[in-house]
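Only one chain is included here, represented as structure tokens and corresponding to the form predicted alone.
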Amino acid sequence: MADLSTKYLGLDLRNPIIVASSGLTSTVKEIVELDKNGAGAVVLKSIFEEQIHLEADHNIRKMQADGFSYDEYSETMDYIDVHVKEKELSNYISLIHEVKSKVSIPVIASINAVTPLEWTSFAKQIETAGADAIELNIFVMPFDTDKECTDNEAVYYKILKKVKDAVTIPVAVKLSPYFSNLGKVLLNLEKEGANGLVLFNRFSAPDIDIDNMKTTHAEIFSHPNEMFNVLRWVGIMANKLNADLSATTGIHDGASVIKMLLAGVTTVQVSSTLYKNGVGYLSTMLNDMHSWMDKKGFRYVDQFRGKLAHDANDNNNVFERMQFMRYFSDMK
């Protein structure tokens, strides 16, 4: 049978299959359940930076209707901020804590940081709680007009510095693809020390019912058609960079995975297929890359991987065509 181990941020893997951060990352039994069958890692579902700023303004606000009183920059606003930043990060640590207790598969943590300015101790008490790895979730909506673009790209590579400062664990940067030169921002993470890069983000998306004249949620699971974007990418940067690639958004099936390999990453990410089908689902998707591996002859991963990566494949057009030209003027 062939062999799926790989390496991704210098942790061995017994496959390439991660399961991303997510509600089925964020308690102990449910990592229990997904070593059980058989993923590579898990991501931890994120801490997040908004939500921790979020809860201490509630409870800022439930204090006045109470009818406490005090200015912005009274201690006691200064205390519900520290008091519900500390609560929200030791529930965090001991999570890794014990889910390392537990399981023998990589841990990695995952910050979803917005702000470089709070994270370099927690990143610190991360890596003494256990933690394999931590994964910077990083999103500047880029709907500032007064900024340049090169304003929104700094947070990125400063949240990064201040991480890698504080560590020594490897630290992995997911992001999205929404940059003006997304080629030069991931050589450029590279170069802050990204030791992986994670592509690409997928983000709650607004709708509107029309019968009842509302804004809403889009659907919150990827879909099989979303991985191209990703695929793309992966195909035209994997052997112009030395860190890892892993790849995440639309991927449901061991097909998926495998042309991400061929493609040239290290990793995949999935969620929302195992939300869908189930966590036993992970074993389906490795029956299926053992099958394909022994019906080509591969051994190995790493005898397929980046063999059609953009620099490696003689139709390496396809990763750089954007316009459909030549597929409507071939059509009768």
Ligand SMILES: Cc1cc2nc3c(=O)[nH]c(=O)nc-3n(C[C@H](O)[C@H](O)[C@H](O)COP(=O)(O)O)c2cc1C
Contents of the next structure:
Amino acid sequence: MADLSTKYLGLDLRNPIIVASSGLTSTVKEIVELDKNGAGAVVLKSIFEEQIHLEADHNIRKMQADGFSYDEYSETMDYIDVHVKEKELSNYISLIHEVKSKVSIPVIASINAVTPLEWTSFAKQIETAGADAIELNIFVMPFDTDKECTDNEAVYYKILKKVKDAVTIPVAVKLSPYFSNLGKVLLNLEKEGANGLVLFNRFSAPDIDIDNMKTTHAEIFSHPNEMFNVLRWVGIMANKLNADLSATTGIHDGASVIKMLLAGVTTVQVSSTLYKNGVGYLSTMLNDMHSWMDKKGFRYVDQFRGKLAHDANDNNNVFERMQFMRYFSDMK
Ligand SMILES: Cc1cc2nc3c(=O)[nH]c(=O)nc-3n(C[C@H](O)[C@H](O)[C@H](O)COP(=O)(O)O)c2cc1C
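Can you now output the form predicted in complex with this ligand? The one shown was the form predicted alone.
Now the complete complex, all chains and molecules, led by this one.
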């Protein structure tokens, strides 16, 4: 039987399928189940910088509604703020401790950061708690028209640098495709010390309910077609980066994992397909990979990894072509 083992961020994984940061990776019980079902590693549900601020705000508003009045800068507010953060973080640290004692697969902690402020000290605590690596999920909404793109990009580099300075465990950055020069940003993140790059985060999106004339949220799970933009950028960047690439968004079956590996990733990260099909679907995906490798005569993943990346073959055009020029003229 083919050997699916791979290395990601210097960690040994029994196979390239990581369960992505999500509700599926938020409790010890679920993570033990993922381990049993064959996950190569897990990325814990993110601890959100915004969530912690919101929760602190919520507590303050609740106390105000209950008749207490607090000046925004009072000591009480500082106390609530610090208290909520400490509670959130200590829960997260306990989760890491407990998960590490129950599973042998790598456990990657996830920090969702939007500013380079106090998060870096938490990163150190996460390392001390035993996480094998940190995934930094960074997103700066690029809609502030007073800012240049370099201002936004600088936030990513600053957060990464601060975290890298604080920890010795590997750090990956999970990011969106919304950059004016994505390739350069990926190279810069590598220069700032990113050990891995996770392409691409998938966000909550707006929708409109036309019957009730209300704004609402779009589908939270991905569609398999969404993997192709990831495939493009993995293919383009795989031979330009030394950092490990991990693909996420739209990877729903074993065939898509193989495609991403052929384009050059070391791992993939999945969640929607497991929400839809159950965590037992991990073994179907792994079996499909085994069958394909056996059929093709591959014993190890590295025998075919990156075989169809940009520059590795005469296939650059397919990764670079964005417009349907030929189809516009040929299609009836
Ligand atoms: C319910 C749900 C919760 C998620 N929570 C997080 C999170 O806390 N942090 C994060 O980085 N990504 C989060 N994600 C994004 C996933 O990690 C993943 O990157 C994304 O869903 C694309 O993969 P998929 O197509 O396999 O779903 C979440 C996704 C879902 C569906």
